[in-house]
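Below sits a lone chain in structure tokens, taken as the form predicted alone.
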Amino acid sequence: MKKILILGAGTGGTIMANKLRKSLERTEWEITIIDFEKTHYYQPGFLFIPFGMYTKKDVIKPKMDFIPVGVNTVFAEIDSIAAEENSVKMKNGDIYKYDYLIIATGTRIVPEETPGMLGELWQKKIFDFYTIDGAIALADFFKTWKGGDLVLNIADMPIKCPVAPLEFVMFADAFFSERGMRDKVNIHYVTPMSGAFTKPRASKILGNLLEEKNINIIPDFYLERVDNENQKIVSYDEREVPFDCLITIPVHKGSEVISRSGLGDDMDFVPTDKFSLRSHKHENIFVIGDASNIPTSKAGSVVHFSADVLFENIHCAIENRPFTASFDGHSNCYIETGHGKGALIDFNYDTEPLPGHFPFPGIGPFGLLKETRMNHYGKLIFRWIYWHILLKGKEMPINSKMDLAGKKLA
């Protein structure tokens, strides 16, 4: 038998494993795919626990729920990956080899990496919400915080879901309006970005939506430490930003796996052609959301889109042939803005966020670069998507590249 080693049964290895399954079935290749742990988490949903609106079992299922018959299932530690060797080496011992590997380990958060992050505030007046643990402190403390300010740091930039963040600090500013408590909470938005977002016309009109809602953004600042004693965070040019509550976007990397093994940048992230998604220096390695390097947000739906271009040149290398499916760094993504709204933003590699109308042009139902409620009523109809439709690898109607009908240029 042929082997394809899918490590990481998270959304892209989960997507990767039923796509793979399903045309694969019945040929000589066999899938196995690895992961550690059990439990897979709809991690979208953890900026909804502080507030209230999800708990934990909101936002969890059984790994096993969506992983399909015929694939060999592994629960274990992954020590390291002998490229070479076409080989992986478990912490049990255990070496699987592979004639094709997929990496689909994700990415981590590090707060061990900032100077006093992890000091004596953390979980009593220092929180993340990217984790579930964070989430749930989190959630617990708002239950009787009486105010004061609160600042939101993104670390570093590459983050998962990039616009989370300022997801946050809108859905602050409408719990504790509908708290009656919102002139008693200063809310700041520290970014080592020069705005709101990464493109910039986005980034005005997001920027412009923090304003009307009297947040404060405090752009270009590079965090450099937290100090517990002083409560305030410092950046590398000695800025100081004081808190009360500090909900920190914590430095990202890759999986301390692809560390172990060599195959990463700096950051512990596989070099990864953007077009093909096969690793630069491995043919016969392809790489899919998180733990690559590509440039393009690490969101949950780069990987469905994504997912489509990996299947087929995927099938392009065990058939021997050129690929004939190229990624244009497709992600869009529903913006929560409180009050039951949200704005939804679609773009690639070449393209910024352009008002319009998505899925479909002239109809949408969702608008681009605006607040409405559908927009809200879509993020929260995606999670029902993901679970039943997206971790599947079944069909949905929207194209893996992106489309400029329906799109205003102008």
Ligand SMILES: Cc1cc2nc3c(=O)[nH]c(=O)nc-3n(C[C@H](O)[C@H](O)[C@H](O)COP(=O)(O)OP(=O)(O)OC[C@H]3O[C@@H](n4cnc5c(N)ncnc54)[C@H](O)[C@@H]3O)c2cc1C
Given for the second form:
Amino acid sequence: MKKILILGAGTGGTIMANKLRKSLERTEWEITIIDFEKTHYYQPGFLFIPFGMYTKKDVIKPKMDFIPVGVNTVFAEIDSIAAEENSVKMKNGDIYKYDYLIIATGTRIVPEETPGMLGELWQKKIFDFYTIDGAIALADFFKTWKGGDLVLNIADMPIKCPVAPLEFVMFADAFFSERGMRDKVNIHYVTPMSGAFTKPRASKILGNLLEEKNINIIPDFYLERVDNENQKIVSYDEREVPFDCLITIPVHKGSEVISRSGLGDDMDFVPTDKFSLRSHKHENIFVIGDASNIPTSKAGSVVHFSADVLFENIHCAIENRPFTASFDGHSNCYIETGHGKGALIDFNYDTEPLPGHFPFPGIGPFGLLKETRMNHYGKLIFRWIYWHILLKGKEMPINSKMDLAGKKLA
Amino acid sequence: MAQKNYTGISVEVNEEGYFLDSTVWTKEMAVEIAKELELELTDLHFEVLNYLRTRFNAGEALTIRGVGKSGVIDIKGFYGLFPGAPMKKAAKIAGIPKPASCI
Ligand SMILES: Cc1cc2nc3c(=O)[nH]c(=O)nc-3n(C[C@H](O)[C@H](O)[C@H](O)COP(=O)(O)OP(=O)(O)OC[C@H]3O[C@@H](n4cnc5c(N)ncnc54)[C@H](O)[C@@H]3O)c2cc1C
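Switching conditions: you have the form predicted alone, so give me the form predicted in complex with the ligand.
Zooming out: every chain and molecule, the one shown earlier first.
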């Protein structure tokens, strides 16, 4: 029996298990997937929890519901990968051999990377919403908060879903307006980037949107430390921003598995060929999702689009053919802008987000880079699509490759 | 696309002034680009620029945190040399593309 081993049963690992189990003969190929968590979290839903729109039960389901019959599932902690021996060692000492390895161990937040972040104000006045616990603690805090300086800070790039912090401040604007206390809350968006977003045209449009909503952008702020005593964040060039409530998007790194295996870059992301999705170093190791270092967003939509490419290329590798699929970096994100509206961006390695219509040129129904009600519904429907179509690796009515039709180039 | 003239040589740059071809870069050009950014280059500046170019040529991603771990300089020092936006300024002066770490 030949063996495919998948590390991580999150978005990417689950999709690949579904696709590969369907296509590979059960008598020839054994597929095993490993994760230490039994619960699958719908991470995009974390954004809605602090504002009381979702609770924990809206974002969790058992992982087993999504892993197909015929795939060995192991719930235990991975220690490390011994790439030269084609094997993976578990914390409990078990060893798994593989012919092909798919790394899908995602990324994690590392608040301890910033001095003072985990100080006395952690989860009292300093919160994250990138973990379920952080999002729930923040929801509790907001219930009785009297207002003041609400500071959202992105510690460093890359982060998961780079639009989530923007959505957070726009939701906060709507949330505090609806509670009649917007005048008591000053919202600051403090970012290491030069503007609201990473790509120039989207940055300008989204920056204007923040301004309209009276959200103060503080750009080029690279966080050095958190001063708990004086309640302020301090940058490497000694600038200071005081806060009454700090929402941190902490430094992100790859899984500890990657650092323990010596397979990562400075931030423990696996150097990966951005077109074929194969590891730069090892011919039989492929990487999907947030675990890789490919230069596109760390987002579920990227995982979904790249899964088609990875699926085809793994078949090429197995059958000893040259790779026939090439990833274009396609990313597609709904952006909640508050008050029941949303925006949408669609881009890839070469083309920045442009205004226009999606997915059907001239028709939509979704408008690119503008606020519409339809885009907001798109985001809400995304949760249903995620659980019912995306994780199971089924076909979607959207092309994996980005389409330029329907976009305004000038 | 645009053209810039450094040390009497015409160089192709993008809309933001980053070199399109990093191989045409010379140390003398670096001095002139730095002047546009109101910076006077020291030996330490050049050590950092060389580090960035070496990493870039090896196809590796460049990040401020990575520079901080390089052993060449710490992050505070990096800010001291290239105030405000050290990675963007240093990349421009080093004749390499704007780092794609911000996506
Ligand atoms: C607040 C928030 C909002 C978001 N919004 C959006 C959005 O609107 N649209 C969008 O497209 N994306 C969004 N995302 C991003 C999206 O959720 C991720 O990009 C996607 O889930 C990544 O999939 P993955 O398979 O790479 O990693 P994950 O789904 O994170 O899976 C990694 C898995 O590896 C396991 N693992 C790691 N280390 C070990 C170990 N040592 N042993 C065993 N198991 C291990 C983990 O338990 C986990 O199950 C958002 C994320 C957040 C946090």
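Numbering follows the first chain given and starts at 1. Heads up, when I say rigid core I mean the largest set of C-alphas that superpose within 1.5 Å between the two forms. Computed from a predicted structure; not experimentally measured.
Residue displacement note: Thr55 has its CA displaced by under 2 Å between these two forms (rigid core superposed). With the core held fixed, Thr39 shows a CA shift below 2 Å between these two forms.
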